[in-house]
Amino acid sequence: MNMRNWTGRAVLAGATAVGLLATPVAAQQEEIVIGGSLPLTGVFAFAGVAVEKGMSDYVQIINDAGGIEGRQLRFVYEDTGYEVNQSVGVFNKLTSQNEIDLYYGDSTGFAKTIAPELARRGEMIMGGASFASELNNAEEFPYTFIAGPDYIQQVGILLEYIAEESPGASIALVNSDTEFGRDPIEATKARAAELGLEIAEEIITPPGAADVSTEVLRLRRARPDYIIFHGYVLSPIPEFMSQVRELGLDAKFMGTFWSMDGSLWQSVGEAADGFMGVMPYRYYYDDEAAPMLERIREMRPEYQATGYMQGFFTAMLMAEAAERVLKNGEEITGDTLKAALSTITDFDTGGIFGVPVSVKENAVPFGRVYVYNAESGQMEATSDWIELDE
């Protein structure tokens, strides 16, 4: 226990011994704090903003339908500029000041800085911008989650994709030099193997190289049926895609989540059509019947980018769990929270997801393939969704 909650219970126990519980105190303890720190500027500004976006609406949501047993949400955050230590004084600053009970961390970095935090505190469980595999691990991060597949199970998804598409096809993996980017190479290339699928090249590049002849070189030798980008937003994976194509190789191109969304792509144009990849949400057109998709639009009639689902659906399983908590009549901690976010399973999510999802570890692996048209600009499912076992 923390000074700050030894204190606010000990005068919480006192006021309630002498019968003063002052009511405005009462209410805002009643209310359940999501905290964040978000990138809202810098360079991933843009899903930062998008995050915020998501996640605000669904904050909304809950609370035009009367909270979460009777419980307003609250969502309070600041902008970290997409750095370590910022992200860090944020936490520090908003956990001061607000009773947090759930969190959203902008990076992968933050996410294993904070965790020993988490641990100690024992109050709150943390979803957020990361996807990394090291996070999928409850037994190292217990009070941590994934709000979709962590990236070795995209690339999994990709794979048994390609697996059913292809039998025997031979893929290129382009990795961006950064932990992000070097995360899932060694299981992809051990999945790989399993489906009978061959690893023709491997290349690591500097995020967002700009000249990438040298690779395209390799790649021309190799001669792959697939290609997968991991560890980039946009560059330089158009660059390579244009060079591949002069070279007249027949290769399909494929990336992770973070590189899907369909606005990126519609600044490319024409050569960007094709590039195919993994998806764990819906698009906010997806036409296929989903009413919580149908609010999020009367919500917000333009188009709302990838990371606004990604955000949305992180609220929605913070809400979950919290609910679940409160319905077994417990106090909302960081246990609780995560043996509740645990027992989600076939979670009907209003449409965010095609299929009824479950939280296996601490990630949720289900998703899709989705292909870009340059011609309406979107992207369009080229599977049914995915499930992975593991």
Given for the second form:
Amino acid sequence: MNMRNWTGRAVLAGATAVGLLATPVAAQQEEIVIGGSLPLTGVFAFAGVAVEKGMSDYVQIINDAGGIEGRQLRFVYEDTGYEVNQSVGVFNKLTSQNEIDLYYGDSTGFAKTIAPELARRGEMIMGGASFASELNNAEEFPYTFIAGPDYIQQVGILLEYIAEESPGASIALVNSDTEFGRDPIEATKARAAELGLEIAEEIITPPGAADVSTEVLRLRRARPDYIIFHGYVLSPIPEFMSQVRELGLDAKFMGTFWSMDGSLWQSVGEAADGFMGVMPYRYYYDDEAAPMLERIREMRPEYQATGYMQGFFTAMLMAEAAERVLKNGEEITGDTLKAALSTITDFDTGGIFGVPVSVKENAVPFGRVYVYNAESGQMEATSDWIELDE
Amino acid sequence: MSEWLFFLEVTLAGLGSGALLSLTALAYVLIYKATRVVNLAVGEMLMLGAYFFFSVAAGWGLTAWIALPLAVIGGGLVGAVVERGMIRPMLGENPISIFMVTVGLGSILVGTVELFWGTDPRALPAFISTKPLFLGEAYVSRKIAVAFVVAAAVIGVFLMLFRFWRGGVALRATATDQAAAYSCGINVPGVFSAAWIIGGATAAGAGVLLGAIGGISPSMGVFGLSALVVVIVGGLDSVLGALIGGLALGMIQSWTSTYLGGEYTSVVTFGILILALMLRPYGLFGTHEIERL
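Show the same protein again, this time as the form predicted together with the partner chain rather than the form predicted on its own.
Below, the chain from earlier opens the complete complex, with every other chain and molecule after it.
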């Protein structure tokens, strides 16, 4: 073999190698990648599993429709066990293996921990499972968003409802002794005063507390018209309800988003009847016209939990922001994504919300009060959609 | 309502929840007393027992009176399998190694529950009446009263068994000196198995009672941490210590929650743990030679 042949073959081999390497890189660049630190095990796994399904389904809907401006979405995620250090580890791993544009974080702790890194990178924006009020600050958290009302706004929606239904009513606040649970307390007290509502009792329960007899005794002394629980998923709310009713108190029980899944309350049965709370999204089985809900029901014939709706809407906001960036002819970066997200006003969610919604600051402050009907086993709307101005 | 009546009600509520702590602490004590193993997975064994009950009562639709013994038997079986499969092969190893095995066991049990029953928190089918109970004028939650009576009865039975039953005497002998127990013809491995089976069954029973009050979830095993405080304060090898320590901690938690606020409950609980470890590491009623781990 002469030198010329050797050279020719080497060039050909090199070109082939470059081609083989370059092809997937080019394909990856065409994709818009959503990363996720998801709690698929651990104390918040019930939410993480549902969120994963919701996000994956919306990604599939977008991809089936041809992607965003011709670019496919890809969702990569790993389990965190709801541990902040694990969430950070997953973030580092996924971002080192993928060109990530959008991210789902699983806790307030992770959102706060990773915020400086998001700012340093400037490549992506992040939504997540946390509705922490602290995150609803575009100056402090410029690359973060909340796919619904923050916790102060959620309780604010409940207070608006109470003020309308029972002016001057007295309220007891029951919060878990966690960052999640304590989030809205001070703001709730201030807002209640503005609305002429009385805070008759404030109770903090230790995380993991099973027996609530002591706290129920305090409620018996305060005799509130409404009891607002925040910072819980299910336990110990049913035990509170059962014991308060045992004592003959005529209070109404309310909760916030993560305690509002209908299937959880189904397992409680008759004792759950009348539990109310704020829900930012429609329920899977709502029968008002909603093309996106119909699509979801086609994809998944069985009931999907509220976490599913949260994940679905988060992916929807992400995709909408990315689409607006590309339509503007801009490159996808953290800044362009966040700017695009902030332009979302009167957005038609296809019925995921019952009204067109807008992004205000870092959140989407819309919600509705639903009440659990033990007979039908479903959450039923008991208010119109409430939009908070602030 | 007078302040004294309120104080009495708060104290009764504390005694009730303390009884649950005592029952869970008993599972630690039974296993430690016989085998010198601090089983950190008691909380998770408790959780598994509650899920057994859930499966039988909600899944198969059987009554609580069938589901409860089945859950307790299931807990005992888990104890037997763990002892034969994980603990006995570790005999003679460093206590820290065995301790770490139980830490791993806790994770395995949580994973198993998530695999078979999913991750959603659930409520147990109601099997205890919710009609209010009044002692004189003082209100007590009926569920808490039932938990108190059951825990007191179970602990009373164990105290009697250890004193008068041959098996109980064999267990005490094994706990005191294994070599001497062997030489007296006591089946020491059999005692080990029995301790784990009874400990597992006790934890499962406590799990059903706890689940009936607060619902069940894969994370409910964290309750075992408070019970661990009880056994460290009461004495790792003392049944009486578990009883008194549990009731005392229950009352202290209840008073703290009422008069200081729920945010101080964990601070006070684990403050007591630190004090106990500093001042009396073998506990109020425990044997003095217990080492700190």
